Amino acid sequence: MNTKCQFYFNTIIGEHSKMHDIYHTIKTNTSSDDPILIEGESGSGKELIAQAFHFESPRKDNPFIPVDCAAIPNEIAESTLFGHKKGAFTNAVSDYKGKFLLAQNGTLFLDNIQNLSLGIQAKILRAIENKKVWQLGSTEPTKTNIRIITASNVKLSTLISQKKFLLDLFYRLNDIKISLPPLRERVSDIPLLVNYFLREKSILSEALEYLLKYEFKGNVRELILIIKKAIRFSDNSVIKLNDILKAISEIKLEPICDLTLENICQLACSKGLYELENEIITYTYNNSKSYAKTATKLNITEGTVRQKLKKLLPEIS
């Protein structure tokens, strides 16, 4: 396969008309100071097109601020976002700007936005009305220029019938709407993106009719993956079949969905406790995409969580 690819925005892959329609939107947007809402599996690209926003904008030159909002401990998230004061609290030994104020005059993007509590998230709502933070310890707020960026892997507009996200900041959010397609509604694209990751090597028709069909739960993520596990399989210039599937035999998880006490004992026996265990948290992990989930299912702390999975799964780290 020799496909020539093409890249948006210097970093974006992908010719399907669902994403010519995001370039359009994106185009025709970059003056704007409106916020974006990015809705899209986990994967699947978000932040490459915030990141597109924001190079494409006026704002080029300041920075970008990626937040995951998965990743922050709920007991510190207000001191993360707003930032904090020496003294504040207890291990606040010194001034933190918050990541509002370090996306002064540029934007920042908050992506799994839906993981935060309703609390950070009325606070959210405030500092984008007001164009103002107040950090944890100040007496006076502090003014922002900033564009706002948010980005979730499931529809917030369902969380909201939920009471788990808050309908005045949905509105807020939802100036500009983008929903990104999962890779399986753009096989199109497949060969393009295989083409860009494979760079040196080939691959055979058939190992390519197999990608074309192949369901990506992980979206571009999984396919990146998949090529770079099948690159290091094959022993010449060209990717196989066998490669392909080896790749994918290596990363592919059993469902571990009826945890029974017998299937328990079943699999302990199969595959030893200490090898069942990693099996659990990582895919517990894939299903969420997130390692507060992930520790809140298992009933175990988030740093034993992070622990396992950076020896688990390197490429997250």
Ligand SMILES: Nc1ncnc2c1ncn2[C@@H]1O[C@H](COP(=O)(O)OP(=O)(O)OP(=O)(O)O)[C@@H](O)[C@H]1O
Contents of the next structure:
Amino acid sequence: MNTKCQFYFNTIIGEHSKMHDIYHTIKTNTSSDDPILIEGESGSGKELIAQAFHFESPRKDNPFIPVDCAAIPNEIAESTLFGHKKGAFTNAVSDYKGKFLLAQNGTLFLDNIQNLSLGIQAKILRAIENKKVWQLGSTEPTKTNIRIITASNVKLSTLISQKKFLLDLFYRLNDIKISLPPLRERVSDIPLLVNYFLREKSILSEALEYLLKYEFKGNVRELILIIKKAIRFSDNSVIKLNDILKAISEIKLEPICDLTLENICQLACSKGLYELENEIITYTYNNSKSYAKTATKLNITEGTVRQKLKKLLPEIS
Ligand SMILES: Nc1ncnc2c1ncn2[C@@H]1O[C@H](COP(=O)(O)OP(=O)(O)OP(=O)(O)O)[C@@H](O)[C@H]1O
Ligand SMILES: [Mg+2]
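Rather than the form predicted on its own that you just supplied, could I have the structure of the form predicted together with the ligand?
Everything in the complex follows now, all chains and molecules, and the chain you saw is the first one.
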């Protein structure tokens, strides 16, 4: 049985029909330069899909430039993306091309685009529409020839109504839309992924059964980590349930216990406020299993809790 999709650059594991639809979209859009928007939960493989689009395209010999927009402080976002000339601002000690121009003739992958401010979003929209970028301190714009792929781990459409994402940019980015399913929506792919990452090792059926029921919050990235650790714990070439349990206990997420404002802010900066809010509501609900108690504890309305959980935990509504 063919269990993987071998692209020029990488191997994407998955036989679920939703994955096949994605492979089909990749293969039928190789020569197009239309922007691509990839939505999917954390660790579900968005960068892998973006790489496949690039390395299947005629741009494959030119740069693929990934940018984690969540990691760029707002004050330097413009110069990071569009570049600057020496002396454009106090710390500009030398010229910097910027990510757009580094991706010239290739592909620019803007991951976590939802984390950029509305001001920067507007500048990206202008750069895409004009096919030009203005480096800070430069009097002339530079023409660009770049394919833009963006990714988000939240649905951008939900952010538009909250005025956190520009509608015009959303339309511009959304030519080709990929909705990458989380592992819980393609459980039948878990054994294939496990075997692929186990390489020459094997796994007992009860250990695999456990993984089939396990709630992967970090999707494929979490699965890889569990398998790596389980291999380390195993005393021979066969992975047992206990090896998996030990691996999982090592990566168990601890509830927030040191609630200083600084810690909360750090957490919010690394995850994004929206994601943190979702996690807090889910965590509180999972502890009480009650909409009313969750609402009281968090001092929000029960309606808000229901509305949020409908999206976050569709299986309970
Ligand atoms: N279908 C798959 N087959 C093989 N490996 C995969 C698959 N999906 C994801 N991976 C691997 O899982 C890890 C996480 O994938 P990736 O970085 O693409 O996720 P992401 O959706 O971009 O995550 P984030 O939301 O954190 O940016 C990578 O090591 C990637 O190679
Ligand atoms: Mg990513």
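Just so you know, these numbers come straight off a predicted model, no measurement behind them. Positions refer to the first chain, counted from 1. Superpose the two forms; the largest set of C-alphas matching within 1.5 Å is the rigid core.
Gln307: CA moves 2 Å or more between the two forms after rigid-core fitting.
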